[in-house]
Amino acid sequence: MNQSQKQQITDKLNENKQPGKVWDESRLIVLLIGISLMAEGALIHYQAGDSQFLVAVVTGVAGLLMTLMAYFLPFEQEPEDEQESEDKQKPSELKPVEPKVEEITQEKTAEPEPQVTEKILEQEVEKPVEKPVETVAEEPELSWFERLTKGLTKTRTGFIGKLKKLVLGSTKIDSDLLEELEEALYEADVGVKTTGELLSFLHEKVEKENITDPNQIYALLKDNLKNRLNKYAAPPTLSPDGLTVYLIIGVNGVGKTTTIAKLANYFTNAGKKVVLAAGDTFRAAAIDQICIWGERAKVDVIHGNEGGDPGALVFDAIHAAKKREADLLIIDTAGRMHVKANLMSELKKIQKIAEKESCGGPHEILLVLDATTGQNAVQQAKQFNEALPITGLVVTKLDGTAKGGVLFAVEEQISAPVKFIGVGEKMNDLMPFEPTEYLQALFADDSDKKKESDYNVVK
C-alpha cells in the first residue's frame, strides 16, 4: 500500500469521525494491522485445520485486540476550527480586549523606581563579601624555630613534661624519685646506656655536692643533656674541591626519597646547584618518585632504568654531576633492612665507586631514621654502621612522636652527629640540627600560653 492509497484511507475515516478526534498515520497503520492478523488467523485455520486450531486463535485475537485499539483508545483533540479562530481574530472581538491590555501595561509601568532595587541589591551582594575579607586572614610564614618549636609540641608536653613534672613535683631527693626519673626516661627512648649514664651523674652530683633541691635535678639533667648534644655536633659537610656527594641510606618506608627533596630544596636555596641520582633501581616506580620531587624541588635527576645496576648508575651520575658543574650530587639508594647482609654488601659496592670516582667522596653517609620507631631505631643505626662508616643522621618525624629521647640514644649508639632534622611534611620543614635551638624549643615554656591559642578560632 503506497501513501497516496494510506491517504486515501485516513480521509474517508476522517469524513465520519466524531467532532475532535483524527485518524492519524500511526493509529491507521495500528487498525491496518489489526485487520490483517485476523485475516491471518482465519487463512491459518482454513489451510491447516484444526491441527493449528490454536495458533489461528492467538493471531485471530491479536488482530481483533489490535483492531479494538486503534478504534477506541482516545483521540487526540483536534484544533480548534480555522472559522473559530478566524471568528477570535475579527475586530469585533477584540476591541474590548484592548482596555484590558493598556491596565496590565500601565500597571507594569507603575513599579518602583529602578534605583532603588539596584541600591538594595547593592547592599545584599557587598555584605557577604565584606565578612570573609574582615574575619580570614593569612597565617604569617613561620620561622624556623617557630616550626621546630611547634613540632617538638608532643616531646616537649610528653618527654620533657613528664621529666618537668616529676622532679618539680617533688619536695626531696630519694631513691623513690631517681627509680621514677630511670622509668620515664626509659618511656622516652633515651635508652638504656644514655639512661644508665644521666642516673650515675645525678648520683655523683647528689651525693658530692649535697643537693637536697629537686629544681637542681632538673636543671642538672638539662645541661647534661645539652653537653650530649654538642658532643658530637657537626655541621653539613661539604667539599672545598669540586663536587660534594652525598649517600643516602636507611630502611624502607623512613622517608628516604622525600628526605632527599628536602635536602635538595635546602641547598639550592643556600645556592648551590644540585643534582639528585635515582639510585633505587629496585623499589617499583621509585625512579617515578624521584623525578616528581626532583621537579618540584627544580633540579637534575640522573636515573636508568629500573631493575638496573645501582653501581653503574651512581658512576653515571657522577660523571654526569661533574659535567655539569654541580655543587653537590645527593644519591638515592634502595631501602634495606639492617639484617640482610647481601643487600648491606651492595651499600659497600656503592661507597667504594663513589669513592674513586669524586675527590674524597662520600663526603657524607647519612641514615635516614624515622623517630616515631623508638628503640628500633638504634639498632638500625647500630647495624648501618657495621657495613658503613656512618657520618651523620637524619632524623625525621619528630613532630609524630612523644618520645624525643631517641634523639639522644641514637648520638651515642654510633658516636655520629644529627646532621638534620625534620619536623612537618612541607620541603622547608627539614633542616640543618642546631643543638642550642633544639634544646630551647625542646625546653620551652608553655605555662604562660592559653589552650585555645594552637588553634585558629573564627568567630
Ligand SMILES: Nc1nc2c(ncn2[C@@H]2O[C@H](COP(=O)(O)OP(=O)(O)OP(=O)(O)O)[C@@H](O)[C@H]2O)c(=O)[nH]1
The other form holds:
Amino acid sequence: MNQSQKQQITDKLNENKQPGKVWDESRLIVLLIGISLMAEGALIHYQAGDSQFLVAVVTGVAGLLMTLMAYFLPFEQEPEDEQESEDKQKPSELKPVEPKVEEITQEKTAEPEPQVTEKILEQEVEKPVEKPVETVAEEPELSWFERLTKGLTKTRTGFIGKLKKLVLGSTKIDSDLLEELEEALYEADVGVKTTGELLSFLHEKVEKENITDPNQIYALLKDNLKNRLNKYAAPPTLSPDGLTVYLIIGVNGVGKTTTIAKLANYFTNAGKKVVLAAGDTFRAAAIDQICIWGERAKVDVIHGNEGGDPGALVFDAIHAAKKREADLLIIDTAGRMHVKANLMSELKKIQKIAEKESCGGPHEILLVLDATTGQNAVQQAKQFNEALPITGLVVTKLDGTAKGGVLFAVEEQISAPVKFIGVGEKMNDLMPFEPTEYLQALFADDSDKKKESDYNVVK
Ligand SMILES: Nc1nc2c(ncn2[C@@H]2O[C@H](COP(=O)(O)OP(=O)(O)OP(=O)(O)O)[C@@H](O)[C@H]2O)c(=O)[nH]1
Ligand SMILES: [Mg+2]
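Next, give the form predicted together with the named molecule, keeping in mind that what was shown is the form predicted alone.
Everything in the complex follows now, all chains and molecules, and the chain you saw is the first one.
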C-alpha cells in the first residue's frame, strides 16, 4: 500500500469520525495487522485442521484484539493551542483577514512607487519652507574711504600707532627719541633711504628751529610723509582714442587676477567697456578663475587652453577686444619668480606683441606687489623693473599688514608711481591711489568714526 492509498483510507475514515477522533497512519497499521492475524488464524484452521486448532485460535484472537484496539483505544487529545491554530485556519474565520491582505496589495498596486517617491520628495522639499526664516544681518555698504580706513587699521595701530606713542609720549626731543624713531621706521619696512632722509630732516628742523614740542615733531613727520606720497602717486593712463591695453605682472599669489577683476569692476563703473585676457595659461585652473571673475564683473574674457602660448593668446585678445570696440583690455599673466630669466623673457615677448598689435600699448605695465611681503616686494620691484619698463605699481593686501611702510621703500628702488591700492578681497576693495586720502585713513583717530568727515584730516 503506497502513501497515497493510505491517505485515501485515512481520509475516508475521517469523513465520519466522531469529534476528537482522528484515523492516523499508526492506528491504520494496527487495524490492518489485526485483520491480517484474524485471516491467518482462519487459514491455519482450514489447512491444518484440529491438530493446529490452538495455534489457529490464538492467532485469530490476537488479530481480533488488535482490530478492537485500533477501533476502541482512546484517541490522543490534540493540544489546545494546536486546536486553536487549526480553528484559526478554518475558511470561515479567515475571511476578515483575506480582504485586509488584498487591501494592502491593492493599495500598493494602486500607488506605484514613483508616486510614493514623489510624495516623499514633496515632503522633503516642503520641509525648509516650514523652517523659520533666518534673518541675516546685512553688512552696511561702506564708502571707499571707510573701507580704506578699515583696511589700514593694522598699519594705523601698528606702525603709525608706534610713531604716535613715541613722539607724543616724549617729554623732550633728544638723540634717544630719534634713535627709537629710526628703529620704528625700519621695522615698518619704510626702507633705509627714506628712514635716513626722514631722520636728517627732523634733526635739521630740531637743530635749526630749536623745536622742543613733540607735537610739532609729529606734525613735521606727517608732512614729510605726505609730500613723499604725493610724489609717488599718478592717475592711471588711458589711451585718448582706441583700445587701451594694461599688462598685469608680478610673482605668484600677489593678487594679480583679483586685481584684474577689481580693475574691470572699477573701469566698468566708470563707463568703460572692458575685456579681459586670460594670459595665465600656465597655472592649472587660472583660466577658470579669471572666467569666474569675468562673470562677476560682467565683462568678456578672451581665453585659450591651459598650456597654450600666452603670446598667441595676447595677439588674439587684442584683435578680439578691438572687434568688440572695447575701451580697455586687461591682460593677466602667470605668476613668475623675478629671478627666473626665461620666465622674464616670456613677459618681454608678451609686451612686444602688445606693443605691435595695439596703438601705443601696453599703456600700463602694472607690477602687483603684496604689501605683506615687506622687503621681498622691494626686491621684486627692482628686478621686474630691470626686465620691463614698469609704468606703475598696484600695492595689494594693505589690509593684511601692520607695517605699511613698503610704499615708501619701493619708491627708493624704482621711479614708477603707485597707481592703485587694494585693501581687501572684494571687488570694490581697490581704488586709484590718492595720497591725501591715504594719509587721512592712516592717521585717522580710531574712536568709532564712521564717515569721512568724522576723521581728523591731515592738512
Ligand atoms: N586681504 C587681501 N587679500 C587679497 C587682496 N588682493 C588679493 N588677495 C588675495 O590674494 C590671493 C591670491 O590672489 P590672486 O589674484 O589669485 O593672485 P595671483 O597673483 O593672480 O596668483 P597667481 O595667479 O597664482 O600668480 C587670493 O586669495 C586673493 O583673494 C587684498 O587686497 N587684500
Ligand atoms: Mg593669477
